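Single chain ahead, written as structure tokens, the form predicted alone.
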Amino acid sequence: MERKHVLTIAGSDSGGGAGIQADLKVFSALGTYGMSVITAVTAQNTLGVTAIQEIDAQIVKSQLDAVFSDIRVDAVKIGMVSNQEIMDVIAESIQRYQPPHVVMDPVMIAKSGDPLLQEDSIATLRSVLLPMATLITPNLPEAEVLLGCNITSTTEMRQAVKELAGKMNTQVLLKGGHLDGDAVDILSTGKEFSSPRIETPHTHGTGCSLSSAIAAYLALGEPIDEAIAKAKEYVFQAICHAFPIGNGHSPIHHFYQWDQGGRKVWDS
């Protein structure tokens, strides 16, 4: 069977739990070949983000051209893109190379609450980059920024996801993890995906990991509903198997299938 190739375009997390590092772990765990284009370097750990250095847009372009010109790309995941110039470079590359699947996680705020997107770049994100995606995966705070409204219930989520899909002219998976009760995510087609809420501090990188898992499953040929369902189960299990790292929000366990001294203990 031919190995599928998945590209992540995102920021680096020095703590290893989110961003580029999490995406590459997901791609490997799901049996795909991962590639990366780094848009920013963050000084980050389980407690928060202490510094951000954006990568020059021309270096981002050179990374994109290097990958696309040589290696087949079966799906793309886009994460942290913090300024307008980098967004324009990515949009140009997506339009030029036409990858079959683009999953965009509109990363605006870190788990710690630190902002990851410049305020003046939100309009460009909304008008240029998001409409190019096959699927976008905002959480509730991100959707509230994009729509300019509050979302406080599952009923309001159902309306918001349809409105956002109409504005972006693409499919939207609205993640409801910020509400109480079970974690319910709603696709703009109306399909809902639910998993039990786990009381744990080990949740760093869940959003990055979900979107990259969806991209990997799309690359593997799954239809979008099945890709989301499998990705959500993968992240749920990774949370269940997480272990303490650092003193804050620990990352999920991306390689939980190979626990116990390298022996695979779980099989989908």
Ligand SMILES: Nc1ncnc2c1ncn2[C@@H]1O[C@H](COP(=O)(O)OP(=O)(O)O)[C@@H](O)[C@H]1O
Given for the second form:
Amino acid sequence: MERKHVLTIAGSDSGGGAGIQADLKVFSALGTYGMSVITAVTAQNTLGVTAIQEIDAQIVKSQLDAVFSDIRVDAVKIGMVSNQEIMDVIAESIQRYQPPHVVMDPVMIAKSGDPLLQEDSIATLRSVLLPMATLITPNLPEAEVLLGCNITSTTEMRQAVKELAGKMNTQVLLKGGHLDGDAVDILSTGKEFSSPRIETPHTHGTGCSLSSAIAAYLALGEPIDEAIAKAKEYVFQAICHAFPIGNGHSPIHHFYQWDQGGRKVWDS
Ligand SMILES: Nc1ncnc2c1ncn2[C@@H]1O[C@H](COP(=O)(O)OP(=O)(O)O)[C@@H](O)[C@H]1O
Ligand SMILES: Cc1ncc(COP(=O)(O)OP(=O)(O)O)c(N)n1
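For comparison with the form predicted alone, provide the form predicted together with this ligand.
Below, the chain from earlier opens the complete complex, with every other chain and molecule after it.
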């Protein structure tokens, strides 16, 4: 079968749990060929982010041109993009090369509480980048910033996801990982994706991994509902199989093998 190619445009996490590193692990685990355009380098571990170096926008553009001018891109995932110049360069590139699927995780703050987006860039994120995506995957705090209101229950999520989709003129998957109870994510079509909540501190990288898994499944030809359902099951298993590393919130775990019956066996 023809190998599918998936590109992540995101920040680097030195601890290997989120950002570019998580995305490439997901792409490999799902049997796709992963490529990366790095927008920022974060000094990060399981405890938090201690430093950020944004990459020069022209270098981001050169990385994008290098990939798109040579290699077919079946889907793109966009993660941490911290300033307006880099947003503009990415938007121009998406406009020029027209990849078939663009999944954008509008990363603003890491779970550790550290900011990953310059505050004066939120308007550009809202007006330039988000409307170019096929699907955006905000968590609750991100959706609250984008809408300017609080979202405190699944009932409020149902209303919020429709408002966001209207405002951004794109499909929205609103993630419910920050509420209590079952982990329920809601698509702007009204379809809901639910899994039991796993009581664990080891959830670093869930948002990055969900969006990159959706991008990989779209590249593999799944329709959007199926891509989300499979990505959610992938993240659920990756949380279940997380093991403690470091002194804080450990990353989820991406590696599984296939047994002789073609079933996935997670390597814990
Ligand atoms: N403890 C958990 N148990 C099961 N699923 C979870 C848990 N935490 C998050 N998820 C799921 O992981 C994905 C990412 O969720 P969320 O934490 O809301 O995003 P982010 O990592 O961007 O903050 C969503 O599909 C969410 O439902
Ligand atoms: C470089 C980088 N990009 C994105 C994030 C946010 O990742 P996420 O999957 O939402 O995981 P948490 O930070 O919330 O654990 C990040 N931390 N670093």
